[in-house]
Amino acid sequence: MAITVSLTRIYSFSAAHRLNSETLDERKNIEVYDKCNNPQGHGHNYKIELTVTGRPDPDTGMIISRTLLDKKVKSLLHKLNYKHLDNEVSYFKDKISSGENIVQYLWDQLDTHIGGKMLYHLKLWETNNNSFELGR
């Protein structure tokens, strides 16, 4: 019987963004997004919990090299770290940089880089009170 094992790693990055919809007028943007609609933006110290799953390799006993996983994840997070997402990350040029869209962006990028079905669960912590999750 083949077993499947999960590995969860935690990473962090800091970024700024502004919640603002081009389809809403100024009053409605303020009503919907409140202080997060600040024209200068605001920042977060994001934390992500990333879970990969698979069968342990018989030679290493691991489902993935932690060094390789760290390298791939940190390469992506480097593109976001200390950036204003709306102004410096092309994905958010036409998408609102909400937590929901940020976790979707991370999932899409990591799923491609880590290798398909190996990515099992992703949780993005925006604040101690707000988190967003995707999973298989």
The other form holds:
Protein chains: 6
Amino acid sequence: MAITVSLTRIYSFSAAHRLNSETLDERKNIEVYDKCNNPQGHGHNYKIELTVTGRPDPDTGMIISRTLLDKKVKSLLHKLNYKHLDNEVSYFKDKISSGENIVQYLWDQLDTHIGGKMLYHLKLWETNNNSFELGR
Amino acid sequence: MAITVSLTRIYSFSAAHRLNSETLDERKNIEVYDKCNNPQGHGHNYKIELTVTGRPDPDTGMIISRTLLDKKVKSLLHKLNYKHLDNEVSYFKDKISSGENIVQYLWDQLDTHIGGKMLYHLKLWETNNNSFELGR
Amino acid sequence: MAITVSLTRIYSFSAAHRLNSETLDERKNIEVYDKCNNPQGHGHNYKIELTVTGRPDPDTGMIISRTLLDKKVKSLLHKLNYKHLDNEVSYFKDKISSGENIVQYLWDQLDTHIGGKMLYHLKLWETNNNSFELGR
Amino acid sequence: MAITVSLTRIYSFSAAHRLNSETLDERKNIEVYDKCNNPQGHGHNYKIELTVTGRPDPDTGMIISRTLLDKKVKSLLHKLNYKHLDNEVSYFKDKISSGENIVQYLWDQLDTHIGGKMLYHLKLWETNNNSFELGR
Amino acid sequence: MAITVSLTRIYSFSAAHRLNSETLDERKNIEVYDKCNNPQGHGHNYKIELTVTGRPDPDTGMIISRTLLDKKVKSLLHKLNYKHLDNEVSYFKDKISSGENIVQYLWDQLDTHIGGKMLYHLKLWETNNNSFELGR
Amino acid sequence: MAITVSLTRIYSFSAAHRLNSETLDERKNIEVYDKCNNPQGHGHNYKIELTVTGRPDPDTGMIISRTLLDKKVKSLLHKLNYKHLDNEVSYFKDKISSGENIVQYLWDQLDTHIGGKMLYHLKLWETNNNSFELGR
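Okay, that one was the form predicted on its own. Can I see the form predicted in complex with a further copy of the same chain too?
Whole complex next, starting from this chain.
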């Protein structure tokens, strides 16, 4: 009897962004976001750990085709890679590009794209000391 | 009152293997496993993160003796280290040595060996960008 | 509708300690703790992964202010950093400074300090191959 | 007799930038810089490995005061951290902010600031797979 | 005046191999290579750090086109990736596939392919604790 | 014709120490060493990268036997591992256990033990952000 196993693959992208809330005044924005509020923006190398879960297919010994998974994730990351998140990704036009919101954006997009029921966990590293997670 | 704590230790082994399913024809095997289907085999440095959980013993402050744990895990890994998994480990004679199946093999073996109820989680890294997990 | 997201931040401190149980005799202490029982003590670079969870504040897009979180954690770690745990931290005067107990100490202290309900998970690395975890 | 020893310390900063050369036309810029030419910019977590060399002071056992070194380097990095390099750092107003030029900028600035003769080597990581070096 | 800067890029490949010398008898082979002499072979995730050096081109700010460099290195690694080195790479038919010889093989091949004078240093990691280097 | 290749192997040890100079008064010691001057000591996980260089032996394809090298290095590190450097290693009785001096101690000891002419470079990591080097 096969049991449920998880597969985690790691992806990355580089992007610029700025943290600034339209519902807060200038002084409050600086207080909350500090250097991340710099109007000219700044950037990060983001890293993603994506986990899918399921029972290995007895014929292949695998939960999901790596080729298929990579294709779907890379096609999503292509929209973010080497971009300015706030200016070039419509989702962040009126939503702050905080790590919390970026990981939620990725989750929503991927949930649609990989047949949902298998996407199990998503971790986004903004720097080596800072990460954001979402899971079932 | 003591609470439940987890201890994770990291181990590693190097091995060769080949992904090839006897229930699939040659063309399908290449499609599913791509370069991993290369008949001559290839290899990896595998890394294992093993987690046991329990209440610390009030006398020692520890869940489990590290010496005991290391001894059991290393005696298991000795069977895989610097081996060809498909040719030298009987479990993989008729089971594909995918990451999913290797982590399940380790779980089954360790479950027997460390008194089961404490083994909590097992993560197997095949490369730096690829890992497999199993847990309670 | 906002969903629950986790934020993990990484901190570190360096400290000396010795593992020795007063309820065990000398021979048993050496058997249990091996080289960690060395009377002169030894030391580690400890690393902490602290996870808080919650719904992002719609105004800031963030679960918690990083400045506030850092301030609380760093003020706690200040008591441990570049210290001898057994001799200088009162909690370990009559409790063994095993990884299991250190992570529990941190949890108890932080639970009090960050409004408890958001602290979700704590992982303490003693070496690169050894970690201890506690969570809800 | 004391011998020459090197000390390396690691620092980091996050910044946005865009690669675009005014001496090349639009088509050539895209060909040369590819996605790094995106007009909205992108960003990275940069990491610096700074090496100074010298004979340890017999009184302190150290080549240089870490406090002094940190103060000088951090005051320099403060000008880059969470900034848009091309728009906010005058050096890059008419110089492309390639890794090659950023490491040279850091070298020039630090050479002036740490008494030159001891600065020995500088390595700038743009991503985990990309670094730039300069040394005596 | 432009100065000489180095660029290092990191690549990886996975392969199987076996260490066995035809000039040594069986007993001596086991003594020298230990578990690496296992007749069925074993494998590794190899990592390469390749360094080129030169003066940045004033028009591009770069020593060498990353696209060009990647293309040349990846076309070489394609011959090794997911292969059995001894059985599938002619260079190792009569040469032991030790780390020392693999790094020399890569150097020779790349020296021919990237216009030699710029290739400066090559580091091959066989495991996380083992690396081999060659440079000018 | 064989060329010179370098082999680097990584080792580690954990130890306690205190930075305090007998030629400086109390106030100056605190100024120079800051938290590292704490009388109760503190500790680190030290990591060593040891590089030997030479021409690969045509019979084995290797510069030096890994078994032999490991044996010599580990027998040296055994004297430091899980020890208090200042109290238990005679070399540091009247020499400050700064990273600079520890790497010199290791160099002197190893120079004697591995036939000197092949030891090429030694790097000691005190923390993830701090390292010390010595080489020919």
